[in-house]
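Next comes just one chain, in structure tokens: the form predicted on its own.
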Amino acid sequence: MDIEVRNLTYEYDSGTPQAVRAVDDVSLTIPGGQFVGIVGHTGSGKSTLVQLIDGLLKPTAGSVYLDGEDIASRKFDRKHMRSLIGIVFQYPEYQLFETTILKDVCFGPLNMGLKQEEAVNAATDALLRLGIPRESFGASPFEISGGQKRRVAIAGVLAMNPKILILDEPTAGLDPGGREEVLGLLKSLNESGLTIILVSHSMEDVAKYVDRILVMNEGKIFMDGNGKEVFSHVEQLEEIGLAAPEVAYLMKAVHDAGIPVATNITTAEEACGEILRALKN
């Protein structure tokens, strides 16, 4: 399922002296199956953009299309849209409320109109895909680790079988192990065909996991490319208050020290390989 955004604009307090343009004439296309990271400093418009794509906000101007259909059209089935696009907000575990993990994940499918048995099957599949064992289904969602809570919350969205999954800072508040756990699961889901849009402040996370990076600044798309393309512009990123992954600075320092290494490296694994290659030569 492709997403197309055409000349999208959104103003908070539109028509008042306090109006703030959070998204400013943005146009882009996200093909089905892509893993996209959206980064930017606080107030750059990244969270507003995904809420417009999901239909949670109505644009001041412009349109959003899903497979060629305008989501603002009267003919568009907005109820069906809720099953097409799942959104996971920051600290999604705050939305957990049921007495057991299984009941919590069943809530979305039941709300969509599935019968109890169908909802249980959908919830079971989602929980198993996210690495929650069957023996934990009866446990309270409030008595598991932070990383597991995040998995359960994502499973609650995944159980509704969306074609597109949007996550706003899904690793916020997690320790490094929990972050790797959640991001690795998202990569696995993407490899199974799910379109994923990840809003993040962590350059390391997007450098390692996503296929495409959208850098936002003052409501506009400032850069659009893969990790190597985006992080080769360290100076421009710093000018808008962002930093490249630490490994990019390391490779630049190695290059400046006279060792002929590529500087468009985005992960530690790539850096090790590139330094070893340069030293051997």
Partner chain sequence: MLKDITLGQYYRADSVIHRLDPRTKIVGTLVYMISLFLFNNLICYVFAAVFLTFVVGLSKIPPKFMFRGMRSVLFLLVFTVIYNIFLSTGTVIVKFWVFTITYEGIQQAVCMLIRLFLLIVGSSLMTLTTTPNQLTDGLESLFKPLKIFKVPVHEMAMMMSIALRFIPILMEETDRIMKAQIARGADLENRNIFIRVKSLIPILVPLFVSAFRRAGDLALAMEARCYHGGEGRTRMKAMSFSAGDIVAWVILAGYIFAVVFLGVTFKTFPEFLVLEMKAGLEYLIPTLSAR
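Numbering follows the first chain given and starts at 1. Here, rigid core means the biggest group of C-alpha atoms that superpose within 1.5 Å across both forms. Being a predicted model, the structure only gives us computed values, none of them experimental. What changes on going to the form predicted in complex with the partner chain:
- Remark: with the core as the superposition reference, the CA shift of Tyr91 between these two forms stays below 2 Å.
- Shown in the overlay between these two forms, fitted on the rigid core, is a CA shift at His80 smaller than 2 Å.
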Given for the second form:
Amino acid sequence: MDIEVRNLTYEYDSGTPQAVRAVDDVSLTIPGGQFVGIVGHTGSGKSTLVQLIDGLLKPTAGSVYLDGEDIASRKFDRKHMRSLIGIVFQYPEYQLFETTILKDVCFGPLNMGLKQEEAVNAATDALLRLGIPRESFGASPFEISGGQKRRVAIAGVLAMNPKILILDEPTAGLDPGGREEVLGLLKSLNESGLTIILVSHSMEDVAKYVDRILVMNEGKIFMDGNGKEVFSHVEQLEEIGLAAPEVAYLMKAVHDAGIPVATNITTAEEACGEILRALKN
Amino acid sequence: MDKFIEIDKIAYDYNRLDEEGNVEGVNRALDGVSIDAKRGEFITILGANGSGKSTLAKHINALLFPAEGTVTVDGNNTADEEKLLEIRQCAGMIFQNPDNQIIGTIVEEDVAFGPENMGVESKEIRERVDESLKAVGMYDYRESSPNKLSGGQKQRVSIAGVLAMHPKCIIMDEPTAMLDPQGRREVIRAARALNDVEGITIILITHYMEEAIYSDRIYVMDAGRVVMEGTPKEIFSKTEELKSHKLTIPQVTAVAVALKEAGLNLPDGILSRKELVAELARLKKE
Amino acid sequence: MLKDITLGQYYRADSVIHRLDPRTKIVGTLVYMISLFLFNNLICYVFAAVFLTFVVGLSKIPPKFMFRGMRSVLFLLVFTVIYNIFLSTGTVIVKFWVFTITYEGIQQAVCMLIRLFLLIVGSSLMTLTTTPNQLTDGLESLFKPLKIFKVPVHEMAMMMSIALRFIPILMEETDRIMKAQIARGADLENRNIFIRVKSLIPILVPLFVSAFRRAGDLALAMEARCYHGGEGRTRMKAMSFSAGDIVAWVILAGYIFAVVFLGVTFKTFPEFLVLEMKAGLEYLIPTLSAR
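Please supply the coordinates for the form predicted in complex with the partner chain, as a counterpart to the form predicted on its own shown previously.
Below: every chain and molecule of the assembly, starting with the one above.
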């Protein structure tokens, strides 16, 4: 399922003197199956943009199209919309409320109008995909570890079987092990055909996992390209308060020290290969 | 040098409660943990979520008390109730969530909270508040509402709030976990400045490896025990061992390790970009 | 939507009103509010409005900012006007279908409107010029005598200031949880009241869990900063009456005098109050002159 955003604008407090333009005339296309990273400093409009795509906010101007169909049109009633696009907010574990893990994950599917049995199946499927063992299904979602809570919350959205999954900082507050786990999972979901939009401020994570990076600044798309393209503009990124992954700086320093390495490197593995190649020549 | 903080083989249990609130069993959160810090040291405690590092932190300023073993801060045993306020004043604490530790509705009123509790005179509180806010670079925001600040700024206000109590040590319990990269840099910079300039002992608890490379010593915790101890160089040269405790190494160190494995003649424990570049330049000359 | 509430929002400025002791402002606001309820004709209200305009002018708060808080109570104002216009009895001016508009009704509506308007502007002037902490300090100090009756004055003041700090945070949190549950298909706009009440559970449970977690965190943070109740606590901004306060008290006394004068002239006070006042004066004057 392709997403197309045309001249999208969103203003908070629209029509008052305090109006703030959070998203400013953004146009872009995300083809189905892509793994997209959206980066930008706090307040750059990235969270607003994904809420507009999900239809949770109504744009001040412009439209969002799913497979060429305007989401404001009558064809997309709310339920249909929710079953197409899932959104996982920051610290999603704060939305858990049911007495058991399984019941909580069933909440979304039941709201979609699924029968109890179908909902349980969908929930079971999602929980297992996120590595929650069957034995824990009956446990209270408030008594499991932080990392598990996060995964249960993501399962709660995944169980609605969306075609597009949007995640806002899904790794915030997790330890390195937990971060790798969640990101690896997203990668595997993406490989099974899901479009993934990852909002993040970790350049290292984005560089390692996504196909395409959108850099946002002051409500506009500042850069759009793959990791190599984006992170070769270190100075421009720094101007808007962002940084490139640590290896990008390393390669630049190595290059400046007179070792002829390429500087458009974004992961540790690539960096290693490139340095070895340069030293051998 | 004298041991300013001395934690000797402490254990701590959380009670597991059943649905009626009766004690069902105990979870051992800390198990024979020993840690010490000298005056003016910068100590980092690393560990995955649930490794017991936050529980440990709360022992240092007498918010929790060990079931076994002793905690001594500047010569005072935390079990000594009469010294409670003295210990808390001497060892300040910064928590993870910036919103849940700011009490005042105006920045300067929050910073004044600690000294007010200690019964410091009005005029001196004013001086301490201004001084502390300047030390963390938040003086210009002294009359703002905390709700209007960024996460990094809120954490700096919290640090100022602790500084105004004139502590000798600050324990930071994952102060950067909820911040964006910009905020993380601000907080770590503030912590390092306090350690360098004011000589305040810092105990930083984190799971961001990059934040640990500046410390004097690192302790690694896993499942309620201290499993590794040493300088950053020593700790980060043991990649496999760190991985087994669900931790990683800083990215630059990872590149250095990979290069070494590929046959380059590099020393162990390279932490900074500068070190690695210098080593590579040397190799190129040879 | 939840962010529009101006009440409890401090407007930072350097003015004589800002510098006044919070106790002066609390007592002043109280007196002003009482005076509004004692008035019931236009001349009195014009006087009260002029007085308030004078104080607002001194406070250096842009009028635009003052009126922003009105938006959230607009419904209340409109309701009051409609209620009074249509539901008062008296001389009929217009009559159509079941509605009758009376002269008294319009008069009543205009008075109520002005009264509420002045009331809101007056009280938000206090919250805009006084930080919530100063406000609670002031209340704590004014209620101190109640300590004799074992009223936990300090604890109540502390609770109030913490509540003021956390209301905006919890509002934001509610917004966030609502969005998250809507994204999971929660139906918050259903016409059926039962479905709507049921759909509150996924919002209220996480909100309570979060509020309790925050409370726990905050208690720990307060303890870590040596909080041990009100005993032995000092204040950075110790309250003291300045020359400005003396001037303010004199003006306030003048205002009270004017209110009494206007009230007696236009007979706007309830009868029992007038009798009480007369009795009081009859007692006071001979006693004072005897000295």
